[in-house]
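The chain that follows stands alone, in the form predicted alone, written as C-alpha cells.
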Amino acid sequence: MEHVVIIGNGISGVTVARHIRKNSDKKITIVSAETDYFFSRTALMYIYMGHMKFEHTQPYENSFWKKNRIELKKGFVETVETESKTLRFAGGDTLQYDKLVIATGSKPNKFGWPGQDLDGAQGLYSKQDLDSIERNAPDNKTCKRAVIVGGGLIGIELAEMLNSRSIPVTFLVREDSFWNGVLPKGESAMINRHIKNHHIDLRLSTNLKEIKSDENGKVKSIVITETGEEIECNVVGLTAGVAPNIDFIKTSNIETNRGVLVNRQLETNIPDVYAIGDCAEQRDGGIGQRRPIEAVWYTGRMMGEVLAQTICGNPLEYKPGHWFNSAKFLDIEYQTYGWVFADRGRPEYEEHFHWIHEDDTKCITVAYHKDTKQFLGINTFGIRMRHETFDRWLTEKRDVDYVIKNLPEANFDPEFYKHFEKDILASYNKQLQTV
C-alpha cells in the first residue's frame, strides 16, 4: 500500500490528509513536533484572552484520526533523504515514505538583533509561543510592560491580547504609518489613530536596536535605534513578518529559494515530493498578482485540496482565483477582495475612491481602472461584506459605478446594524462631480 507522509499538522497538512482519505485507501502519516493534534492557529489569541480553551480550537475529536486511519507521529524531522525516501528524526528513528508532502508552515523573522533569543523574546505563531507568553505575561504585575516589534497582523493581535490583561504595550513600527506597505494612506492613518485610542504606545518610524538581558537571561529592556532610548519591559514580541520554516530541507536535494520551490501542481524538483502552504514558493512567480509565497490560512487549505486530487491520480493545477483576506485590528473587522494596492508601488492605472465614517472606525476603499472604470478590488473596515458577491463582480468585470450602486447587495452585517451604503453612494457621486 502506498504510504503518503505529511510533515506538518497545520491547515495545509491536515487538509491534504483528509482529502486523500476521502479519495483513497492509501496509508497516511502526519508528522509534527508541535502538538499531538491539529488546532486552529488563528484562534491562539482567543485562548490567552479567555474567550476559549485550547481544546475548543481543535476542530476534530481525538478519535477522528484513528477512525479515519490517519496515523499521527510526534517528532522533529532533521533530514530528508530523497534517494532512499527516508525521514530521519531528532530522536534517531526513521520513517519511509512513497510520497512526501512538506507542509511545515512559517517561523517568525529574526533580523540578528542582539538579545533576540532571550527568554521573553518571542513570536506568536506556535502553541509553544502561546505557552511562553502565558508564562511571561500572565498579568500586569509579572509583566510591567511589553514591547512589540513589527507592524503586521500578528503584531496587532499580540497588542490586543496584552491589552486585554491591562499590560502596557509599546509598539515599534519601522514604517511611517501602520501597515502602509499593504493599506492605502487613509486606512493606515485610521488604524494609527485606533491603536492610540486603545492606549497603546505606537511609535512610528522606529527601529529596535537591541534587547537587554537581566542576570537570569530574561528580557529586561529594549533600546531604540533612532534615539538610544531604553524602555524597560518583560516581554518582546518579535512580529516583523514570517519566513518559510524549511531549515531541515536545506541539506537535501529538494530545491529551495525562500521557500520550497514548486510548480503549479505543487510538485518539487524531486519526484513524489510536494510542498504546500506557507513554506511553498511558486517557481514561476506568483499566480496573477499574488506573491510567490502566500502565508495565508485559506490558500494553505486550497493547496491541500488540490494536491490531494493529484496524489490520488487526478492531476490538478493550483488556481486560487480572486485574492481575498480578512483580519481584525483590535475591534475593527477588515476584509479585502480583489486588489487594492497601497500608495507605494500602486500601478499607474489604479484609482481609488475612499469613504470614511465620521466615527473614524468604518471606511472603505474601492480600487478601479482609471480609463475603463473596471472594478479591481475593495478594502472594507467595520462593515461586513459578502465574499461571493465581490468574487462574482470581479469575475464579471463589473465597473465601479455598478459596484457602488449595488453595495447593499454585498452587505453582510447582522440584523439591526446601521447601514451606510446611501452615505457611500452620496460621497462617491460628490467626489466624481468635483474630479
Given for the second form:
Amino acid sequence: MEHVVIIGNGISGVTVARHIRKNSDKKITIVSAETDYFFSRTALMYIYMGHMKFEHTQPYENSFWKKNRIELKKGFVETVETESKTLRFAGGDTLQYDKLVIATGSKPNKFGWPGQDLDGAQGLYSKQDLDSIERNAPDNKTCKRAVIVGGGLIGIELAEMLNSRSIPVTFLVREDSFWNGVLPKGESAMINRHIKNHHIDLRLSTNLKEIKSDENGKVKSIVITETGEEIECNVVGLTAGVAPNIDFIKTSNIETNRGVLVNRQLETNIPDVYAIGDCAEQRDGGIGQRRPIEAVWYTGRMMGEVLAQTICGNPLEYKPGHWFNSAKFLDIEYQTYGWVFADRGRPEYEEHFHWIHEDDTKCITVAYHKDTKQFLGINTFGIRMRHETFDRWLTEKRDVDYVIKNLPEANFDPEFYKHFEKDILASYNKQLQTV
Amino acid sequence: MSNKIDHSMSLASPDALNITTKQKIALAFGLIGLFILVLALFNVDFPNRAVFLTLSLGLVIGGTIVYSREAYLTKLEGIKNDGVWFKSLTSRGVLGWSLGIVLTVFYIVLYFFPALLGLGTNGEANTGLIALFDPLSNLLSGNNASQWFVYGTLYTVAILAFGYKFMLKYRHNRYQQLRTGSVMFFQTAFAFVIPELMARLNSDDFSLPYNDLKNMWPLNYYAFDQWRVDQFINAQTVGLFFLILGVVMVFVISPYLTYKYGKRWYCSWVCGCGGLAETAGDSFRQLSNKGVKAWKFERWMINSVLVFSIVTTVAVISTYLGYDSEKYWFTKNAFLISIGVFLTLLLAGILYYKRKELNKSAFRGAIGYYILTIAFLVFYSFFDLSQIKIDASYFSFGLNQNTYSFDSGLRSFYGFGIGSIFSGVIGTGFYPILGNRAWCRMGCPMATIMGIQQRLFSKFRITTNGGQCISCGNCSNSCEMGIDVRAYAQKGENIVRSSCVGCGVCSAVCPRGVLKLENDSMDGRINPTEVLLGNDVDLMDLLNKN
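Okay, that was the form predicted alone. Show me the form predicted in complex with its partner chain next.
Whole complex next, starting from this chain.
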C-alpha cells in the first residue's frame, strides 16, 4: 500500500489528507512538531482573548483521525533524503514515504533588528507563540506596554488581543497609513482612525531601530529609527509578514527559492515530492494576478483539494478561481472579491469608485476598467457581501454600472440590518456627473 | 496539550476583566435588591410590603441596567466576548457551580416545597417571600400571590433586565435587538400581565384557566387536561375561542410560521423558556456540548420526550372522553382512531416524499417510535385506563404513597419528570453547567415537532458564504444548541438542522461574515459539497456533481 507522508498538520496538510482518504485506501501519515491535532491557526487570537479555549479551535474531534485511518506523528523533521525516500527526525528516528507532501506553512519575518531574539520579542503564528504571549503578557501588571512592529493583518490582531487585557499598545507601522500596500487610501485611512478609537498608540511612518535588553536578557524597551525615541515595553510583537518555513529542506536536493518551488501541478523538482500552502512558491510566477507565494488560509485548502486528486491518479493543475479574501480589523469586517489595488502597484487602467458612510465604520471601493467599465473587484468594510454573487459577476464580466445597480442582490448582512445600496447608488451617480 | 492553560477554576483573572467602580456599586445595589428577597424568605416582616417589593425589584433592575451600560456603552460597538472562558461564572468555575446549585435548590423548593417560600395553605395568609408579592398580585389579578406568581414575576424581571443587557451587548445588530425586544414583550404581556388581568374576569359563574396564549401544546403539556377543557367549554364563546385557538396554533399557525421562518419564530422570538435562555442565560451559551456523543444522546432524548408527551396527552384525553363521552363532541374511539390515522398519514407522507433526506437511523427511529405510539393507542382503546390502578410507591422509592389510575399516573409522572425536573431544575438550574438551552435541546417536545418540520419543510436555513470560512470555531463555540456550525461552514454547506433555534449569534460572532440566517426557496437548501467556491471551476463541477 502506498504511503503518503504529509509534513505539517495545518489546513493544507489536513485537507490533502482528508481528500486522499475520500478517494483512496492509501496509508496516510501527518507529521507535526507543533501540536498533536489540527487546530485553526486563525483562531489563536480568540484563545488569548478568552472567547474560546484551545480545544475549541480544533475543527475535528480527536477520534476523527483514527476513524479515518490518518496516522498522526509528532516530531520535527530535520532532513529529507529524497534518494532513499526517508525523513530523519530530531529524535533520531526515521520514516519512509512513497509520496511526500511538504505543507509546513510560514514563520514570522525577522529583519535582523538588534535584539529580535530577546525573551519577550516574538511573532504570532504558532501554538508556541500563543503560549509565549500568554507567558509574557498575561496581564497589564506583568506587561506594562507592548510594542507591535509591522502594520499588517497579524499586527492588528495582536493589538486587539493585547487591548482585550488592557495592555497599552504602541503600534509601529512603516508605511504612512495602515496596510496601504494592499488597501486603497480611503479605506486605509478609515482603519487608521478606527485603530486610534480603540486607544491604540498608532505610529505611522515609523521604523524599529533596535530592541533593548534588561540585565536578564528580557525586552526592556525599543528605539524608533526616525526620532530616536525610546519606548519602555515588556513585549515586542514582530508582525512584519511571514516567510515560508522551509529551513529543513535547504540541505536536500529539493529546489527552493523563498519557498519550495513547484509547478502548476504542485510538484517539486523531485518526483513524488509535492509542496502546498504557505510554503509553496509557484515556479513560473503567480497565477493571474496572484502572488507566487500565497499565505492565505483558503489557498492552502484549495491546493490540498487539488493535490489530493493528483496523488489519487487524476492529475490536475492548481487553477484557483477569482481572488477573494477577508479579515477583521478590530470591530470592522473586511471582504474582498476580485482585484482592487492600492496606489502602489495599481494598473493604469484601474479606476475606483469609493463610498464611505458618515459613521466612519463602513465603506466600499469598487475597481473597474476605465475604458471598458468592466468590473474588476470590490473591497467592502462593515457590510457583508455574498461571495457567490461576485464570483458570478466576475465570470460574467459585468460592468460597473450593473454591479452598483444590483448591489442589493449581493448583500449578506444579517436580516433587519440597515441597507446602504441606495446611498451608494446616489453617490455613484453624483460622482459620475461631476466627472 | 501538555502546557494547556486552564483558567476556569482560578479566582484570579486577567486584569482587564475586572469591573469598574461604577459596576461594583451597581452590583451592590442589585445584591441589596436580592437580599431584600432573602430577608423576606426568612420571614422578616416588612412594614410596607409594596414599598419593599418595589425597592427590591427596582434595585435588581436598576443595578443590572447601570452595570450593563458601564460594560458596553463605554466601548465601541462590536462583539463583546472577551474573557468568557476566563471568568469563573461563565466557564464552570467556582462561581458557576455555586450559581448552579443556588438555582437548582430554588427550583426544587419552588416545585415541591412552596410552603418554605411562605405559601399559605388551607386558606391561611401568605407569609415570607410569597407574602411580599401579595401587593403586586392584588394589583394585577385581585388575588393574593402564589409561588407561581412570585416565580412569574422574577422570571419576567430577569428577562427584562438581562434583555436590556443583551440589547446593549448587541447594539450593532438589529436582528438581535428586535428578537430580544420580541421575547421581552411576549413574556411581559402574554405570559404575565394579560393572564393576571384576565383572572379579574373570573366570577362564580364564569372562570377561565390561567392562559398564556403563546404557550402551546406540547410545551404546555396540561393544555388539554380535563379541568382546563371543561373550564373553556363552560366559559362558552370566549372559552371556546381560546380552546379552538389552542388547537389551531398547534395544527395551523405554528406549521405555517415554521414553514416560512423556521422554528426561530417561536424559540427565539416568542417562547418564554427561550426568552430566559437568550437573556439571563446568554452568558452561558458557550457551555453547551458540541461533541458527537452529545448529539447522539440529544436525538434519542428529545424524540423520546415527544413520544412520551403524545402518549400521555392521548391517554389523558381518551380517558375523560371515555367516561364522559356525552359532554364532548368526540367519543374515545373516534379520538383514538383519528390520532392514529393522522400519525400514519403524516409518517407515510414523510417516508415517501422525504425518503432521500432520511438516513437509516432516522428511518429506523421514526418507524420504531411510530409502532410504539400505535401500540399505546391500541392499548388505550381496549382498556379503561381510569380502572387501572398504579401504586406510585413502586416508582418513587416510596416517596409518593398515592395510587393513581393509569392516565393520571402517566400525566403525573410526565408533569414531575419532564415538566418540573427536566425543564425547570435541570433546564434552568443547570444553566451555568450545561449551557442555557439544555431543556430546549434535549427535552422540549414542541421544539422536536417544529424541529422535524424545520429540517424537512421549511424555507429557513443558515447560508454559508462561499469559501470565506477560516474554521476559527467562534460559531460553534457560541451555539447554545450545541450545533457544530463550523463543521458545515468550513465545507461551504448550508446549516439545516432541526435543533437550530435561529438565535443568530453564530452569524453575529463570525469574524469573516460567513453565516446568514435566511428564508428562501426549498430547492437547493441542503447542499453538501466536496470543494468550496473559489477553486478551479472544473474541479468544483467534477467533484460536486458526484
